[in-house]
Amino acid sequence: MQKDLRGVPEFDIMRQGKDYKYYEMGEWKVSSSGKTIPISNPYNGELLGNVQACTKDEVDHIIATAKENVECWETTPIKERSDVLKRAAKLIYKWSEHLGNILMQENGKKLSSAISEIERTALIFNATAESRDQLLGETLVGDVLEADSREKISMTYRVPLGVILCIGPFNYPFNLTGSKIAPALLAGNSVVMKPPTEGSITASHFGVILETAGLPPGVFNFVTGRGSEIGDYLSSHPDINMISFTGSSSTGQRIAEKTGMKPLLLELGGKDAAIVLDDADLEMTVRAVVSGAFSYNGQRCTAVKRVLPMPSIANELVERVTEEAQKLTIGNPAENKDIGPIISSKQCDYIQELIDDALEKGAKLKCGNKREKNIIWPTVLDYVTEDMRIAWEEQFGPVIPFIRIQSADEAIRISNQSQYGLQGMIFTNDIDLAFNIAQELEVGTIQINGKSSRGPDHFPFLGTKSSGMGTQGINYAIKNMSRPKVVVMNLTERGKLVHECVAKEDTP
């Protein structure tokens, strides 16, 4: 039996029975559509609750509310905005176990990882609050560049963009949504949150958290509903001033096509390749590959999605990874099993398609290829070739394809041939060679002797090609969610006085 989602009195206002409400202007509301969307536990299929299927009219009203409340929040002193985030962080820590339990049931992440996700979000809120100096301006004098521009003084300060639409993913519905909300609020914007369908319940708790932390009504609002029904309408709405989205590359591309000149911050898919050279530390590499590929069932954009080993190390690496994969525990995420359910049966079917295609074309199965409901056993495929779909398509599941290579140049070619460009990995003791290879890889980040990873959260995080647009990370997000505003003062009288002083000095 799953743990009852009730237990924190402050959260009771969010729901009516099994039905969760949406949030606008500090009020919890039921959609006029009369429709809800069921959210079920991917492990056992039990109904967790229903979220509102909001209408386009309700979307209009929510966005109008957010727009009306930008000015009141923009004029709130930056320190006070920072203090709200700090109070929110304390509440997130306080409720982390409860929220983690909800998250575990909603997306199948093992309990310890789910609680860790909540706590990491509190860390992001705190660190964002401490980064308020990113909003400081600067003063410039004109004569630094032009001698006759001494009378010109530029004062630059940062202002919010307006209404920011924050759309999070199912795999980190609290953390990656929170990493958008915190910098948006610090910068003085109002926020409209659209949580992922699988993850809506967990993310909805931001309403209670921010209200309790003292955020004024109307500054944070959220709408729930299927992306297929309101997603395009939301992202193309003329009163949305910026979109921060994490999700699939296909959805990100669709958003980019529909939004025109709106600023975008997109975190999309990946096909992160681990290049393993002859002199790599095998023990370290095995740990990194197994953890990187199988944590949260491989449902991470930064998961190790393919391994490219050199000939002299390939056999032993494959065998040791297979051995470790077979040690992973399978089952109930509430019991902290290493491998739990994939988010949906549809995604399981897709992963199975990729495995079947590889095996039909000659890949060698080392372990796995077993499915029970929404659980797919950790699967290792050796001798994967470039004509197999899994060499290029993002599996988003617990499958490691090994593509054996003959040279570093071949590894670079295969890595760069991907439509994705999120991260790459190089395992070697030759740091000079690692840096040379790193310069050739067409990705946002290269990890040397470590698995691909998003954090720490103050590091820049970005992708090239179909993997994203813009740079994330706390300070980068604050800058992306604000803009410089410049006031130039032309001090003609000051200039005249200076020239008169010079003239007097020249008089005998």
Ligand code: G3H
Given for the second form:
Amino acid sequence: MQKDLRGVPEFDIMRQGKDYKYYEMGEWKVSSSGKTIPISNPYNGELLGNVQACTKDEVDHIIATAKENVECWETTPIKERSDVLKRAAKLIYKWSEHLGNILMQENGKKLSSAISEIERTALIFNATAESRDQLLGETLVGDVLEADSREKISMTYRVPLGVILCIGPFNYPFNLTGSKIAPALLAGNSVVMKPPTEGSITASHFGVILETAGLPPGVFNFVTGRGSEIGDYLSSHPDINMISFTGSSSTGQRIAEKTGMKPLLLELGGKDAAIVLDDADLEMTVRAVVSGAFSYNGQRCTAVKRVLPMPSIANELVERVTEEAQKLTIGNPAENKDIGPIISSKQCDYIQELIDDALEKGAKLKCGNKREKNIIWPTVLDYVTEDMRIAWEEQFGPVIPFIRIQSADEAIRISNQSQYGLQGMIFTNDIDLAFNIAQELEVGTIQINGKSSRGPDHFPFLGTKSSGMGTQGINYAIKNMSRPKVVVMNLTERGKLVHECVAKEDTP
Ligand code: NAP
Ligand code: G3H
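What I would like now is the form predicted together with this ligand, since the data block earlier showed the form predicted alone; can you produce it?
In what comes next, the whole complex appears, and the chain from above leads the way.
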């Protein structure tokens, strides 16, 4: 199954040996910094390749290129822009196995999930291409609001914002960067992508994909380099007209502070809580909690990050989740093991800190708390209390804390006390009660009898509080990445066509 991209002619252009290049104006380039960043497989430490550490001058240059090419793309008919995205979708499908393989090696996601991430991106490209009606615009007449504005007619159509900076996270480097690129391009913007460093190689393939799909040079460009070195410079650059960012709340907040009045779309961290009521279907709840907490080792913004069970079902739920967690296979992502490596040893240390803190303060370990290199065994913690860090901090790892509750009110309070507000879950057969609890939860989305998740990708996806700003989802993103442009016709002649109303004759 494992395939290497070397030897696939379409991709050879991207690199020289193991050194991947950045992409500007349809050209693959080596940074003048002379520096590269090594990208290693988090499972076995093998070097996958090196990416360019671009300089600030190169950032300036690439943004200037993108700016110069807005007009040519904006004036390309929307139908043709949509066709480019459709062709890109086909190529992404065609190359999904190659790309999935690279992604698996780059971020340690199991192979089947890595390929699904690629295919899901093709679906987004295609669906975005199909959503060009979002750019239709509208015509309004003035006298709907003001009787003396009958001669005013506005034509409102949608235009691009300009240069959009698309920054994605390591855990979905292809999909979450692609879900920004597609709507940006459909709306007629040019794009500067800054991929997550751990994910850069996979995301770099957008250069080949979009070029092969027929996108004119200069409309899509990308720089690589550490966010800590070029991130602030990129996001506060005056010629960036909008930023679509997915990543941690701390980076999101930093971007917001540095960018003043630039439009932002921020999808950030989460601490999604599953409230499990007395009458929940336990079979289904266990499945949702295990898959929600442990898929991709818990490295999902929408992972189930806390479970709040009522007393009558808590024991059975904890036991059954523990049993299932212990059945998960552990090891090589290439062999599709359920649990693989965490992205870095630094992140493993952080997760371990949270486990240690909980155990020191009296949480009960049900399984896990074992680490080998970057792999952390699925860990279930019971009797977690509010003084423990893991009750509030985003673990982003395969650890699930159970915070036992006494009432739905307590569950709502604990859910809402979080700084995050991405999603919430309610497991119950009492749909009235579920709806009432849903009204109280301060989150973007509430899942009733299901695990938290982003898709399907045309659903609105958003977070409140530290979880984000603005709304993702295909149509929402197209709207966010374009603006209305209004042309008002002030007619002088229109009054002449007004017919006098004939007074109704009195009937005898
Ligand atoms: P991160 O450390 O915030 O990095 C995200 C992206 O920001 C990367 O491309 C990173 O580049 C870049 N970056 C770093 N510093 C920057 C700066 N000063 N200015 C501009 N960009 C900068 O997050 P992550 O570790 O990749 O992802 C995990 C986090 O993302 C979790 O908190 C997770 O919940 C959240 N997430 C949220 C969603 C959602 O939709 N709500 C989806 C996925 C992930 P480098 O890689 O070079 O540092
Ligand atoms: O990591 C954050 C992603 O937006 C989660 O997407 O729910 O499809 O895994 P997902």
